[in-house]
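Below you'll find only one chain, the form predicted alone, shown as structure tokens.
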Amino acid sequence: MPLTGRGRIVGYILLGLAVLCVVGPFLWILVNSLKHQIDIFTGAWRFTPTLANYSEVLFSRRSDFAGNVLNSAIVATASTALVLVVGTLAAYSLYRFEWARWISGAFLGWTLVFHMIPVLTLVGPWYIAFRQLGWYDTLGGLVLAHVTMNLPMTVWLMMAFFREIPPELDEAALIDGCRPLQVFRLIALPLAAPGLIAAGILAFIFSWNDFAIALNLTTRDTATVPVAIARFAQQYEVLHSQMAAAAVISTLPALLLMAFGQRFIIQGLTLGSVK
């Protein structure tokens, strides 16, 4: 049913106000970032813009940000991958293997399940765990933490694509001469490469904007950029012009990944709602 000239007015002012929220606190942020720590406590609208910001956060001896976003992009990069390896595995054996209907939805079940406990509760029995086994203040026990927390999306995500391969596409390389492995290579995994991009871009995102995960199982040498964000705020002192400058710098990949692959994530998001 068309708009009509009133509610296409009203449905552009909804729209404008939804942007707004969304776009103006990071405008806010950047705004601030370009300013000197007097212009913010002076809330001055009119200011010379500056970036001597930005060249604090990445330049400064006394900054350690520079390798807080290297290790952010360790832990999201192979934390990434490995949950694109299990999660894309899991996923298509549990949909075309004949396994038994119970382990298979027992083991859905679980991941469901899992994926909505909140993370604050997991947080305690990693870091005992993390002690005992010498894994605490490591990369990589912090990248096997973010793998578990993304593995379960990554294996509904996956499984969504792989149901719309038709299966007869499998048994004709079967028939060939295709060996189960090479089925998977050759024929499904190029199918659903729009959805490994898309898993691969929301795990990354979710990997590398995680905070509470990262604030307890690291110290300063392997924090990573969220937790070095909230370092700014001192104990006497908040560093406002220079927590806006890393925060526009910190949401730099996550724009740069969102514009590239937004249409295979909505397209992995809405798979299987039409038909």
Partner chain sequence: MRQSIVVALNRTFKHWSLLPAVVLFVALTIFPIANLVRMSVSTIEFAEGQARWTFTPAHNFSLLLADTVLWPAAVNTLVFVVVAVAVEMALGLGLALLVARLGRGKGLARTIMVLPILVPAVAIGSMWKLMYNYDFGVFNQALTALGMAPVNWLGSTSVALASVILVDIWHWVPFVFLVLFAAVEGVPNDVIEAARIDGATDAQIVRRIMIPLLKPALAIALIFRSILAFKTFDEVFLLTSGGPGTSTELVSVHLYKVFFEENQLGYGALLSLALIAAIVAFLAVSRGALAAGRSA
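Moving from the form predicted alone, what structure would you give for the form predicted together with its partner chain?
FYI, this one's just the chain on its own, none of its partners or other molecules.
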């Protein structure tokens, strides 16, 4: 039901305003990343742009930033893929099959309460457990931690999207002789694709941006982007120009990975779909 005529013009104007509000501060980071600190301090509008911050962040002798971005890419991608598989299966199971009420209630309640725990009080026990399991300071350990962190939202989101599917659809398919797995794969998943993408984007972003867990479970070699960027917030001052450059650099691979991931999900679902 696309807008037409005057409604469309008003729509685009409203959207333009919204985009401006959203992008404005981001553009401001971008501009700051091209400034020396003194120009950031004075809020100057006229300044000589410099790429020094980028080369400082990427190429200075003590910089690990490229490595940090790679760690983040690995952890965010792997944990998103895993949480989508584990979470979607669990959501589908709870939605589709007759689980005893106390089981589904306990599981969903447990995940929600877990989501409410302030991370601060969580990371200490995790540090101890992960060291004993030998997962401390490994990317795999961080992946598992992020899967757990993102599981509540993924399960709840996917359940909401499965609920939107008219129940007649898969009942009909079952009667037509489809097996349960086929119904899941060929009917439920493609219909819930927008939800899968939203859940994937959110899981990816929360993993990409997690500071508290990554700080506690990694050291210098396994550190991720948020930990690296926090290094620019020092005891007495923030290195604004380097932080801005690092923030800009870190968004690009994340956007690329998310675009790629979306395409991957859509293609994977339409292949062999009966829709």
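Numbering follows the first chain given and starts at 1. Here, rigid core means the biggest group of C-alpha atoms that superpose within 1.5 Å across both forms. Please read these numbers as outputs of a predicted model, since none were measured by experiment.
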Exercise. Comparing between these two forms on the rigid core, is the C-alpha shift at residue 207 2 Å or larger?
Worked result: no
For this session: Align both forms on the core first, then report whether residue 68 has a C-alpha shift of 2 Å or more between these two forms.
Result: no
Exercise. With the core lined up, does the C-alpha of residue 42 move 2 Å or more between these two forms?
Worked result: yes
